[in-house]
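Read the single chain below, which is given as structure tokens and is the form predicted on its own.
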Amino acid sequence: MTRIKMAGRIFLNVAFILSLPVMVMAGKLDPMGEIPHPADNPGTPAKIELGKKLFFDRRLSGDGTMSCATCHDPQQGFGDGLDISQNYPTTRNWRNAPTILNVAFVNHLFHDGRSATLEEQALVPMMSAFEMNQNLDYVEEEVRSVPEYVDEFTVVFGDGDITRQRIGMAIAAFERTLVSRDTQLDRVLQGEKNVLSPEAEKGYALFTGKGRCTQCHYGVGLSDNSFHALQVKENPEHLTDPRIAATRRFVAKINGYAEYRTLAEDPGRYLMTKSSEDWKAFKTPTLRDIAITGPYMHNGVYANLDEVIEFFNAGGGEGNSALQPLHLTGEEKQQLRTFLEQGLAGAPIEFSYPKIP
């Protein structure tokens, strides 16, 4: 802080103060630990295997063409590699499919945080008119009609009663096992030396320092589990595809937004809270395995990490109050990308596809 002495009095240089960046306390980084399971839904081996089968079972969609794995593909970092998530035939989704890697450490599900638990979240896409478009009463009867499933539900839950709640519990138990372990960052945080390459080491220093990444990306999941209005630009396709417009208006309508028919942008978390500060606010995503989970942002508008880094380096989108320019040099941007690609990449998950009954 500078001071100006005039006629024996000291004045604070207000202009100088206002030019300083707003500093937010950085969060603590934690290595990967044990997977948390809710007390009312422990992840037993039999339940996890049942959940895996349901996760890949196309019966859970209205026309039998989609499963949970359609949009959360093991070969695509448990996303789908598309800017806008896949959809039920003749409709269009309007948001990007987030990875479910490390979802066990997430407190709010979906980009707008509309579900508080994985058990609840697992059922929402099944019911969605533009996702799996299925009736949950019918799902219960479909699964109940399969003898192998009745036997497995009996083993897992003590009887063969197949309900939507138990379906959600089994799928959630499986999803919690999808954990990105043994990253270079984990090893550094556990005290191991000489883990990062020289370029990644410089990127790590930027990640925790000048780049201000740990102000929102911290903890085990590298996310503050909060929501921020960064003014990410609209995906141009959203503005021209009438099917996306229909989806946008539909979601706004069922969430009580009165002016849904003239809505031309994604309001984000506002539709859940109706709070003006949540207009176009979206959940902070995990950065674990970020190199394989693009495209990026809630609408997939950025195809690669270079574009994402440039967005944050510029201080976010026009009019946002959450970010300020970082003033990274070209070399520093490259170093930061190297750390994101190398330092946050987990060991391959040992995975085998289930046999669907």
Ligand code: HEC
Second form
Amino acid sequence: MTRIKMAGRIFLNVAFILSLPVMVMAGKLDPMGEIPHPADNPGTPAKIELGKKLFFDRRLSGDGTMSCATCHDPQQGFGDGLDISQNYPTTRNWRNAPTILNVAFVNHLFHDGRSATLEEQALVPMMSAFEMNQNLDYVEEEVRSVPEYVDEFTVVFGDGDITRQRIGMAIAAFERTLVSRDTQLDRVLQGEKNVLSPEAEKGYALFTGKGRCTQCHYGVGLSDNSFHALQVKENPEHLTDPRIAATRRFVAKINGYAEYRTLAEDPGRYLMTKSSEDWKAFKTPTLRDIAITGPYMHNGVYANLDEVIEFFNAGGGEGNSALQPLHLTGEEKQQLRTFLEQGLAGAPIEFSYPKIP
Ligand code: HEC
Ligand code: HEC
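Next, report the structure of the form predicted together with this ligand; the form predicted on its own has already been given.
In what comes next, the whole complex appears, and the chain from above leads the way.
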């Protein structure tokens, strides 16, 4: 009896020591729970419905060709399926359109975290010269000229005044409802047994163990809501398309980057903080529903999950100090991919397209 106990204790100690470096760094995974609607913008059904209409309304763009859904398309995992996102005619975008699934759980919006709330974020693409290129005074008048919208704003906000702030509030309330529910991981975390396939089960162990993924991808949204310089390679188009160069210099200039004319790469979070450790640092994105939200990374440079796993396995991009090589076998890479694809896929979102007034 004693001997068995002893053996057990020794075994435990060895296992503990072996797993120590991983355990110390790993963050805790949490299942999907209540959607955090802020107190100053509660998500009432009427507001969510109004926000949905605005999200799909092409009036929000300068030339009336684009809505938010153009680049955050429900058929494309609420991204646009392109490496570098779409753009206002004659311009070119410079980054990948992230999914807006689960943005309710994102504390810093955009790849460089430049918006803190969805309410404020919604106005940015409307104003952006290379996205919707719309004038906000004009869009207020445009929406105000539609009697159905005046009625709906009255129901939602108590009077028919249509302001940019209220447009942002309604869109934000709608966006918060887009969450991936009932993933296999959620069920595992809630204590259900035998949820994952044997292959995905092994991938899950790699995700939390040898792969060190939960060092940064944890919590409900599978993100630490922080920024890391992984030195993802540049998208080749950044070097060859002068329109992308124009966009990059423009964004750098309006964010107070002095040498914007000679800037040849995406400085990431640095543009916001001007702190050297943020040079080329980007936000840790959510991994929920990752199978349907490619291409991947801030510049869409990886077309599929195999390429992303290869990147992490190699210890990230040249010169980074955030990651180490993982030495995963071919089989392990496969298992990790199976977990990402199957374990993190949400139940299909019940979705109906609104009728635009
Ligand atoms: C022309 C394409 C395009 C349009 C139109 C567009 N977006 Fe985006 N969206 C993007 C790109 C690209 C990014 C990432 C930009 C960056 O990080 O600099 C983004 C980022 C976001 C994010 C941040 C997500 C995150 O995880 O950080 C949200 C939320 C969002 N968009 C909502 C909207 C809303 C609401 C609208 C309509 C008012 C809209 N977008 C219109 C391309 C677009
Ligand atoms: C040091 C923190 C860190 C660790 C560890 C880490 N990631 Fe990431 N991950 C990030 C950041 C930051 C990005 C975004 C990089 C960019 O946009 O250039 C990212 C991007 C991704 C993406 C692309 C998401 C998208 O929508 O574009 C996937 C997939 C991913 N990681 C999976 C993993 C897996 C699997 C592991 C473990 C093998 C892992 N990550 C480990 C920080 C980390």
